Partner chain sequence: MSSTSRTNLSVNHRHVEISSAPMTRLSEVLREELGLTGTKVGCDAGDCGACTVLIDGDPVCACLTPVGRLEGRTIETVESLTETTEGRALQASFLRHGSTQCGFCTPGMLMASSALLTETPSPTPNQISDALSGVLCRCTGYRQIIAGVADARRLEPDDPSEPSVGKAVGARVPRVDGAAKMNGTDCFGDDDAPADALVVSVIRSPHHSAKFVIGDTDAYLSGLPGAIAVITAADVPGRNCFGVIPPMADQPVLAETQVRFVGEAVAAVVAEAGTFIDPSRFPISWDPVAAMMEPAESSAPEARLIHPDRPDNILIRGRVARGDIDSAQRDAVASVNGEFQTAFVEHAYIEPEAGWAEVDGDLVVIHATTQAPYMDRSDTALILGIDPERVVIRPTSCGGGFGGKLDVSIQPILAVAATLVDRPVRITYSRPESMASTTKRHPASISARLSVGGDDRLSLDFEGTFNTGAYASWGPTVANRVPIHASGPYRYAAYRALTTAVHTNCVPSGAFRGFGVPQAAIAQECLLDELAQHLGVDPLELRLSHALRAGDPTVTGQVFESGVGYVECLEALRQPRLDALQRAADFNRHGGTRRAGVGLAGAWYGCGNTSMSNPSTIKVGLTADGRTLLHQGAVDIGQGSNTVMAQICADAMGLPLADVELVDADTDHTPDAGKTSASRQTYVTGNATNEAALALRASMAALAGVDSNAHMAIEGPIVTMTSGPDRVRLDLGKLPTDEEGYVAVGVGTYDPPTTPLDENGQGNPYAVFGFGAQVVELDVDTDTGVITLHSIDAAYDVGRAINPGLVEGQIIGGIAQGIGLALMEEYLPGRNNNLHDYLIPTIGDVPEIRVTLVESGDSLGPFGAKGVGEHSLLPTPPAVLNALRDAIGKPVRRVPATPERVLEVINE
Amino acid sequence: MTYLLPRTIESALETLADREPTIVAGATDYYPALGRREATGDIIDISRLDDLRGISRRHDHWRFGSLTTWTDVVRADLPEAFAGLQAAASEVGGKQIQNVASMAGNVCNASPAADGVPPLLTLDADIELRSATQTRVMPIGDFILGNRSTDRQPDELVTAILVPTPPDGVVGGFEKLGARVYLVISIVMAAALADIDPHGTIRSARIAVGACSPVAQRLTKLEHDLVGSSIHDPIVRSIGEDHLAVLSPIDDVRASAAYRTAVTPVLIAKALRACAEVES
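Give just the one chain, in the form predicted together with the partner chain, as a structure.
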């Protein structure tokens, strides 16, 4: 086993080009999976690549360095469009996890229940990947291929999550359902990004649902059909089976597929109401 702790992105990329090491960032998923087994193979610990941490506003987008922690997200002064992302950030494990777990780690671990993914989907986030030879950018929805699977190539490093500057007036919301208050792995979660007028009419909405499919999904048909509805109407009733067709919930230790299906519309409605609450 070799352990590498690069201090520059370039040296990290060189290493990635040379061999195919396991990349460790926050390590909050790495160790639980390891258990008492021996750490083997080549490990590249990118936690000291300080250039990859931090949130900055660029001319047409926001740049979240891949090592930005969830605590960084919670504490950042961000527009209301990011309220859903910030709400999700505050529910990624406990404070101890949020202090070290990285945004990119949450995405690259590709758990169906990754808290960060639904809000990032609603924000139309892109993933920036660099290798020693090229930089490429792709939508997060294309990047995550399935349960624990991404499009990252062995020589690539996720360097940032890029969010197009959200339009004025757009607000984010996030709701997570579990059987306890803190430290919840979601039964279902929903993220919304909506433009709601002062009367409560939805001008536009983006909705994503997590923990109900191998990869969290945007519900584009629902997004389309919600335009013109009022946040004060019983939104739950306007969500039909066809709106949820992209989901494929399963039975697991946390809940049955049937329950997930039953409460998904409720979570979506709550996430939308959360948007309205942020606005007021």
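Now the other one: the form predicted on its own, given that the block above is the form predicted together with the partner chain.
What comes next is one chain alone, with no partners or other molecules.
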């Protein structure tokens, strides 16, 4: 095994063009996944690439460097549209994990229960990938292909997460159900991005659900049907089987598929109400 610690993005990309090492940053997923097994193969640790850190606003989007930590997200002064992402950031493991775990690591690990993915879906986030020869950008929904599977090519490095400047008036919300408060894998989570008028009428909504399918899913039919509804009405009753048809929850040690299906509308309603609470 060779442990590589590049100091520049260019040297990291040259290495990736030459060989296929495992990429780690905070390594909060990598080492626990080994269990009692020894690490094998080459590892490239990109944690010293400071150019990949930080949050900045550009003329038409926000740029989150791939090594931006979840603590960075929690502490950032961001518009209310990012409230759901910041709420999710505060739920990623415990404080120690949030201090070192990177946004890109959470996305590239591609766990169905990755806390950061649903709010990024509602924000229409894109993934920026660089190789030694090109840069490409793609929607996060296309980047994550399935459980632990992404479209990153062996010679590519995720360099940023790009979020189009959200429309005025939209607010984010996030709700997570787990067996305890900290250091828990989600049973179900829901993210919302909504424009709610002063009377509580939903003018627009984006909804994403995680831990209920191999990849977190946007519920586009529900988004359409929620327009004109009141946040003060029992939203749970408005969510039918047809709205959840894109989900495919499973039975596992954390919950049954039936339980996940039953609580999903409750989590969605709470995420939408969280949007209204932030706005008020």
